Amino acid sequence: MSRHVLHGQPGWGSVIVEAQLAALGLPFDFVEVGNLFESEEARRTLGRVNPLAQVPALVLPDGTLMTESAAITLHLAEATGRDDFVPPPGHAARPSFLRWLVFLVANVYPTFTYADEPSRFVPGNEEAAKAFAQQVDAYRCRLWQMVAPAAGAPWFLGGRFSALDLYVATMTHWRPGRPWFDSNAPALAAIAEGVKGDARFRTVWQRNFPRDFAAAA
């Protein structure tokens, strides 16, 4: 059977796609790209696949390149004819799913692009770059506080699991960090715990977030 090729990095956004490929039973090879913030070679190498040098970058079995995790999520649902991660057209939860999927990728996710390496956007002034990053980090917290009231239980859409839960479970590992979510957005923290304990994703989660399991051992 033809295989997908996922370019990614453990603990980064590629885990959202990796978890879907694994749960859907789609054969894939994982290409670890390295630290794109620290290695010019890593950026240059990935740039030959994805000019933005960002993950995830998924090469489909026919050689077509897909980037953007939301686009990949919707494609995998269509390609497999399964609704494990995307409510199908006509489903009552689909409007909310689409709203919050786009909100996460269009609003929350870009804050990491700007604040993870602020000198790209505020060059030549270390203090100004630091202040910029702090403002972006604070803005991200405000965005999460907009998301949190919409979260259901046990999953974001209530009783129905979706890719939104993978986004939440992944992104709560990043700034502002899990203690912040525990205190300020406990519904999102609970979703993250639920994904961590889901047998469908255990192997993927252990590989991407080994510290979660080391702490529990």
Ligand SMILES: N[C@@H](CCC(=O)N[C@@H](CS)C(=O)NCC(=O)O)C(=O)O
Contents of the next structure:
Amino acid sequence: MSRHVLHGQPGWGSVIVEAQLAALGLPFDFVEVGNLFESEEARRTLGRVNPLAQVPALVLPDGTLMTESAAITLHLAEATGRDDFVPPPGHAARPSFLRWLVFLVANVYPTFTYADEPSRFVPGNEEAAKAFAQQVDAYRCRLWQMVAPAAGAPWFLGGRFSALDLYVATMTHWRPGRPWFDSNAPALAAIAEGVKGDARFRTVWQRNFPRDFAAAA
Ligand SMILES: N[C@@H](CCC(=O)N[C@@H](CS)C(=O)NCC(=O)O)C(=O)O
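Having seen the form predicted alone, I'd like the form predicted together with the named molecule now, please.
Below, the chain from earlier opens the complete complex, with every other chain and molecule after it.
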């Protein structure tokens, strides 16, 4: 096996890895997993690859499974010796990069795990599950308001592009949704626009977020 295999779903977190694989010129096959919230079968099938049944799940050319987008991001930088997405050790922006990378995956990302299908965590009480999801969604807004003041321009780390920009550009498509970011976190919305307009990601972005391009077409 000489190719990477990315298990993902258009518009979901796999786009963060897909964009890196494409820009780094690493050949990969994409396995579309289906809607994990609507299809028990999709969840079961992916569960045979990643017991957590989440995307992204990346099978490396040697057959090793990697999950966790941040781990994959760091690994791809090391494996290719490229610093397109990760400031290398010793780089002045490295501490901030590591801080916000982990912040996004440790704090922001789990709010989707809990609120996307709240009945998994609050079973048997639809009202309570809905109230829980609302609280988690509100908490996410507070988290974004901690992230936003740290964002530079034109990219999160200022002049230097990094994987943080891919996370922001992807996650601003998710709840609370782009209008919220436009009003409450314009620095993050601007990063999302920058990624959308970046030729390096055009094909991947169009495939994952076709509605972003429909209006302009
Ligand atoms: N910590 C993981 C989070 C991955 C994640 O939550 N992925 C979502 C899609 S964007 C998912 O697969 N959700 C399905 C579920 O939670 O059951 C990462 O950073 O890769």
